[in-house]
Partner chain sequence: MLKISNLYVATDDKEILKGLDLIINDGEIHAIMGPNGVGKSTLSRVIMGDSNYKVESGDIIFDNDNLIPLSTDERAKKGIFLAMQYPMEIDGVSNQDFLRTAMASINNKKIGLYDFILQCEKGADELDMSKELIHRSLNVGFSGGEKKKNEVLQIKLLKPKFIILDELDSGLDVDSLKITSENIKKYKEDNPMTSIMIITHHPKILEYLHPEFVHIIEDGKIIKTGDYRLASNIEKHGYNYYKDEKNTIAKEEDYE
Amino acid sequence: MNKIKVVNNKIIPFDDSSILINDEEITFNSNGNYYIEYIDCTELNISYNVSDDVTVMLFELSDNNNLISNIKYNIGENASLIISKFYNNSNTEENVNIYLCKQNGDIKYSFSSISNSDDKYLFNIYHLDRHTSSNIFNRTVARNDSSNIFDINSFVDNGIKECYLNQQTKIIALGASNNKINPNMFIGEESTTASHSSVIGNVNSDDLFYLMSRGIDYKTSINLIIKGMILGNINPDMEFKERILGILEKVGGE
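Kindly supply the structure of this chain on its own, in the form predicted in complex with the partner chain.
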């Protein structure tokens, strides 16, 4: 897998003919899998462009950053962007703008996070051409007295035919956290297919009972459930998975 590092809010240049790096913009011109890590980033502005007829898998990771970010994803005609993203930050404030610019473009955005403080996420997903599709899956484990706000807005104007919109957000609160999900779908076109679900809750007591009835103690059971929630959403490859497991082990379950 190709690795890209973003250090101190700057993309570290490297040689890869399939990628064009221009200041705060990365353009993918051919199919590939890329691992992107944000290191020591505080204020991040970055755009990812997926060219026409290109399929890209992005694995994004941010650990231990105090991050304010604006991230744009521009998706071309017949292009696919599959994102698996994991954050373990403090006070994240992230704006994500997704532009499905041309027909048949699609995005699957799977984001998992461990929240330790006050995190805010704003998503705007613009369906700008017909037959475009967006699947947004957010999963957060809210620890202690953290707070999480997810504002998710999808837009389809009249005349943009046969688009598919899906938003699913789930927050599991482990402590006395304060959480809010605001899902919005602004749809002006009747041929649109749309679905959403938003869940905020505690660990399911029946799940916990089931695991403990097999001899697994409370803390280990909670950790298993957290691990399942985080990894089950982003389906990482082995290297990315090991990295996330290392972080989960470090932060623990409770």
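Given the form predicted in complex with the partner chain above, produce the structure of the same protein in the form predicted alone.
Just the single chain follows, nothing else.
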């Protein structure tokens, strides 16, 4: 199991010939699954590089941090990065910059979070060569009195042909939370295929009715729906899944 820890904003040295760590930069040179946990981090700056012809599945977890972060993902030719990511922080302010640098680069970014206070996310996705693809899936449960802002910007310039862009963001509000989604696509090339959806709302009443009609109480029904939304969007290993389930047990019914 390839597990990397980032402690106090520093990457802990990791003995694996398939990756190269240089200060605040991690380069993946071979196909593989990697798990990264951010521990006691406050100001985080990391670049993840995926080399040409490499496919990487990356899971990221941050729990109980007060986090300001700048994260870059650089994706090479015929390279693919599949990200699953879960945050349960006291506060988060994160800038994510994705660079699809060469032909046939691909990213699937699946992010789930529990929002406890004030969270802000800025995404910039740059399609810099033809036949590149980006799928951005955000799923957030906003607890009472929390605030969430998602700014998502995808860019394709004229002449960058046959690109695919997809943004999907969904926020479920529990109680009185303040939420905003700003999906933007700046497209100068007519051969681009693009789609987006943004949803802010409460727990689906039909799902809630169905569960309660089977004898499940209100709080447990809410919790089951939240678990399905959060875990259905990401792919943790068994150890991280148990930790996330422990966090989700405390959410719901507010």
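Numbering follows the first chain given and starts at 1. Throughout, rigid core stands for the largest set of C-alpha atoms superposing within 1.5 Å between the two forms. These figures come from a predicted structure and were not determined experimentally.
Novice: Superpose on the rigid core, then tell me if the C-alpha of D23 is displaced by 2 angstroms or more between the two forms.
Specialist: Comparing the forms between the two forms, which are aligned on their rigid core, D23 does not shift its C-alpha by 2 Å or more.
Novice: Provide the displacement, in Å, of the CA of M238 between the two forms, taking the core as the superposition reference.
Specialist: Here the C-alpha difference is 2.7 Å.
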